[in-house]
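Single chain ahead, written as structure tokens, the form predicted alone.
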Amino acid sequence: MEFGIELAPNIKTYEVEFYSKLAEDNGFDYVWVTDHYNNRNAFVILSILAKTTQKVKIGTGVTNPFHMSPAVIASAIATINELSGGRAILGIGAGDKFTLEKIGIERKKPLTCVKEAVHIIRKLVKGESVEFNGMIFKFSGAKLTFSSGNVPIYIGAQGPKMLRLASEIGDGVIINASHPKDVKVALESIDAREGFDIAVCSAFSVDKNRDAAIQSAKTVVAFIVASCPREVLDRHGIDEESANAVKKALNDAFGKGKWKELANAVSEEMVDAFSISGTPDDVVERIEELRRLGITQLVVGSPIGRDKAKAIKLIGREIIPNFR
């Protein structure tokens, strides 16, 4: 099984560069950079990583064809592939509805949009001319002036229709999940062919001190609980009253600075359901459960640990070797 790390460029550029290189030096195989308009530009970050890393595959985790044309995405990721010596990967999905609405973009026909975009991007990256008359995109002889080689495309997917699409047209899929129950449900919609990479991106927190790891995960878990569909909460036995308490505590934490109340509102059961958190032994046990289900890549997501650098080293030293 391979390991990736997800980094959001809401921190300084040199910090993303530092954590990426540290991950590479500690046995990670992939660096995924999130792509939202309100953070530092993912493709600019990737161009830096193309020069400061040597082995890891680097890509967007994930971009979307609503805030950027497939033509621009193709040009950008092909450039990254050229800069990195063929290490680029493209994660693409329907985008975050809430974030897109902030910039006046309505997420119409997400399934069709992603499907058409992937078709166009593949052709452009290969150096082919694109004639396309789709429901969303219209291309008339578009063509890049260069070709930098094959770029694997991963589809970020949650719902059954997007998961099925990912298994039909993607080289891999990226699923946001942490618990075997949720992964099992997602896998029911995937028809994985040979070589298809099933990547699970999890909220993750590891520390030699179990309680420290659990506490570090609580803010991220609170956001997940607050936005979770009722059916997912039910799957984990989280009642509506508890979920509403987390939503209120989250608002109070950001509005009134009541962070202790937020930590109290997020139960250990919630942390278990919506993150992979604990000591290295705890984490290895959970990852092994996911591996047995058939996932082929674990993507370590925020917060990673209370000290990100120490956590990355701990993962490289005590977790990744168990799966080599």
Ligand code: F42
Contents of the next structure:
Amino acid sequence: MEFGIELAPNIKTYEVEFYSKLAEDNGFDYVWVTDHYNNRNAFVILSILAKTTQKVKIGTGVTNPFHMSPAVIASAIATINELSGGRAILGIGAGDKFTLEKIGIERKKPLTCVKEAVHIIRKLVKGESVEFNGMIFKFSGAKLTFSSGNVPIYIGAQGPKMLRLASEIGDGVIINASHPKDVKVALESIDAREGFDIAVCSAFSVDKNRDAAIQSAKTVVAFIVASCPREVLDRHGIDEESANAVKKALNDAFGKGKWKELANAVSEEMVDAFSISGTPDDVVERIEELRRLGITQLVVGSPIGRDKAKAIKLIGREIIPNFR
Ligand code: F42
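What does the same protein look like in the form predicted together with the named molecule, given that the last one was the form predicted alone?
Whole complex next, starting from this chain.
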């Protein structure tokens, strides 16, 4: 089992740099930087991480072929691979529908778009010339002027077809989930080959004090509940009324500063369903359940803990060694 950390560059660049280095020093294997146009640019951040880290693999977690051409993605990730001495990994997915809509991009034929983009990127990164007449992309003799070696490609996937595609054409998949029930459902669509990396990216919160860990996870969990499809809420026995109460509490927290009400609206059952939260022993138990299902990489995502730096050190000291 390997460990990754997901960092969203909505924090200052030096903070992403600091947490990445700390993760590397505490035994993490991967740093995944999320990609949304409205945050600091993922590839720019990765070029800095390429120089400030030495061992960890670094990559987008995940970019998409709607807001950036596969040719530009190939050139960008090959550059990161060159800068980092071969440590780049590319995470790619359909892109966040709502973020893309804000910039006038309609996510047409996402499955086809990701499939074609992965094919093109792989060839370009290898230094090959691309002649391609797809449904979305038309390339005629495109070629990079350099090659920096192989870059593994992971697909960020939730839907059954995207999960299947990931297992057919990806080197790995990144599934957003925290509970074994959801991971099990996702795995039904994956036909894993030898060496295929199944990464689960979870909302994560660890603290020596269980209540602090749970309270710290509540805002992130509230966002997940608010955008969660009915069938997933049903899987965890969360009724419509409680989910609506969370949506209202989220609005009131951000609009009127009513944070206590938000904490009350998010139940411990919700925290259990949509995050991996608790003491080191609690989270080790949950990760072990995921490992037994066949997960090969756990990516810890926001909030990570009440104090991110302390939590990263705690993971390095008391969690990762259990899986080595
Ligand atoms: N999105 C971001 O924008 N930035 C990130 O940093 C990010 C990180 C991330 C990490 C892990 C992860 O799993 C997802 C992440 N995402 C991120 C979200 C990701 O970009 C997607 O929004 C998310 O994974 C949801 O997409 P999906 O994998 O469920 O695929 C969607 C598009 C879907 O509808 N899939 C269907 C399915 O069953 O899988 C397939 C739909 C289909 O078949 N479409 C046909 C086609 O050709 O595309 C067309 C059908 C028609 O009617 O035309």
